[in-house]
Amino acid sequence: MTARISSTGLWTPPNSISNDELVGSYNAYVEQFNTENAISIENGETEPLNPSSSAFIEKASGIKARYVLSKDPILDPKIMEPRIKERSNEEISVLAEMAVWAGRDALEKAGRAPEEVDAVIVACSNLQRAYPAIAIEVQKYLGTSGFAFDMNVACSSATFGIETARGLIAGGQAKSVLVCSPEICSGHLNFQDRDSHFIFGDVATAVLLESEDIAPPNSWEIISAKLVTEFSNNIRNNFGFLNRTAPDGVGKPDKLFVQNGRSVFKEVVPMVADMITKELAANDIPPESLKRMWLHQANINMNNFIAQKVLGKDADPTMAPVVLDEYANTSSAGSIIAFDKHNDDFKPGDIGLICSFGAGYSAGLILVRKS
């Protein structure tokens, strides 16, 4: 059975932080730090911190704002972390709740009842707990049938989840699979780091895949998919269940998101551009036949270079739409947000691609054609 994308869903938190707000908080922290460590800085024992600016953030990334679950504590120079209250085991977890909201949106758009879904995959970069699986909790609160499981391929989780769902449908395990990507990226971000405190935001997306015999007429045929991984330490988060076995490392910067941005840019851009070019050639699709590329929303400069390498020319905003200016980097959800918001003008036969890339390194590509 061939799988198709029947619909997508999106849930956006109500709180947004602008660059000006974030910079104001960060610069207040910098001033406080430099004042408290003035003698040590003067003696050369401590490096002073440099202030940031909205112009620097926008030039470096294209980001202008980001949605978050918890706003005020992030902007408090004495806290600079989100505060999300822990829930009892009898309550739905926050990650599952976000996935349910996005999942309901996808089901409503497709006119599907939850019990018609055979499987749920929660594919995201940060899972709230090891077990029980968040996906099984989503299955319970959404009311779907069949089975559910979690998977994590960092920023490529959604595209890897889509291809996994396609495989489940092709293998006869399911006829309808819901891939949810709830991302609380603010939870792993160091808001005291000038080079990264602006990068991430929170959001949840969902993608409903169905076998072609039940998918609606206006669904999306999946032409092909390509998944690639290559190990790298340039994007890393060392937080995990073994941290308490090595107390010296608890609370260290590497227990949050860290990256070597220059190396990531230099290595990932050609890797992704080459993957796209080869997959288009394998399917006899000239680059100029693409109507749109819904690329991972990490950095506007990365996306521009990738589009330029694939197309052989600069891409206008309609070809590679941007949502990171409003949402920032939402890890695996980024390319799905772009797809959800920018596909209404597609006509039957039009071709586009969904592409994500990130830590691992990992990269996923889904080629689609409008039915």
Ligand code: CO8
Second form
Amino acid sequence: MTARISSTGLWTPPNSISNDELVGSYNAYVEQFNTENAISIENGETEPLNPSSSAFIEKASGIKARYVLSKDPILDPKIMEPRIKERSNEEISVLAEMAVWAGRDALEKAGRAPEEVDAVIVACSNLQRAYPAIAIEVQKYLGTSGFAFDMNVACSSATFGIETARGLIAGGQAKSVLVCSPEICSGHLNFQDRDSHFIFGDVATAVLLESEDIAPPNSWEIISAKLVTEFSNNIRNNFGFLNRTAPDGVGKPDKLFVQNGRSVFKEVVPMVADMITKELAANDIPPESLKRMWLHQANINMNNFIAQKVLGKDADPTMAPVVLDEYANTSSAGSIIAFDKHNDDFKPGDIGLICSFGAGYSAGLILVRKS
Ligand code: CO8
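Let's see the other form, the form predicted together with the ligand, since the form predicted on its own is already up.
Once more the chain from above appears, this time first in line as the rest of the complex follows.
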């Protein structure tokens, strides 16, 4: 049974932080650090911290703002972390709640009742707890049928989730699968790290896949999909359940997001451009017949390079729409936000591609045609 994408859903947190607000807080922290350590800096024992800059952030990444669950504590130079109140086991967990909101949006857009969904996959970069699976909690609070499970392929979680859902439908396990990607990136971002404090934002997306016999007439045919991984330490977070077995390392910066951004840029751009070019060729789709590329939203310059390599010319914003200016990098959700917000002009037969890339390295490509 062939699967189609019937709808998408989006939940955006209410609080936005501009570059100027974030840089203001970071620079206040720098000033405080350099003042408190003035003697040690003068003796050459401590490296002074350098200020951050909004102009650098926008030029290097294209990011202008980001949405977050918790704004004020991130901007408080004495805290510089989100604060999200712990909930009792009787309350819905925050990650599941975001997934439910995005999931409801997707179901409403497709005119579906929750019980018509046979499976929920929560596919995201960071799961709130070890167990029970967040997806099973989403199943309970949404009221969906069948089964649910979590998966994590970092930034490529949503595209790998879509392809997994397609496999479940093709294999007869389900006729309708909801792939939710709740991303609380602020929870694993080091806001005291100048190189990366500006990169991420929070959001949740959802994608509803259904077998072709029940999908609505205006759904999206999945022409083909390609998944690629190649191990790299250039984007890494060592937080995990074994940390307590090595107490010396607890709370160290490597237990949050760390990357070698320049290497990622250089290595991932050719990997992704090559994957897209080969997959288009394998499906006899000339690049010029593509109407849109809903690319991963990490860096606008990266996307421009990828689009340029695939198309052989500069891409205009309608070909590769940008949402990272408003949302920053939302890990696996980024390409789905772009797809959700920029597909109204598609006519039957128009072809586009959803493409993710990031930690792992991992890259996922979903080629779609509007029915
Ligand atoms: N303000 C001012 N100057 C700065 C700042 C700052 N904030 N940060 C760095 N600089 C300076 C540096 O010190 C350097 O100065 P100098 O030349 O004097 O040494 C100069 O700016 C240039 O620094 P870089 O070479 O680091 O700057 P780049 O042009 O490479 O831009 C980027 C940095 C924007 C990070 C860029 O490299 C990039 O976007 N790379 C791609 C990254 C990427 O795509 N990563 C994917 C990660 S996301 C993912 O996979 C999901 C992981 C799981 C989710 C995690 C959630 C938290």
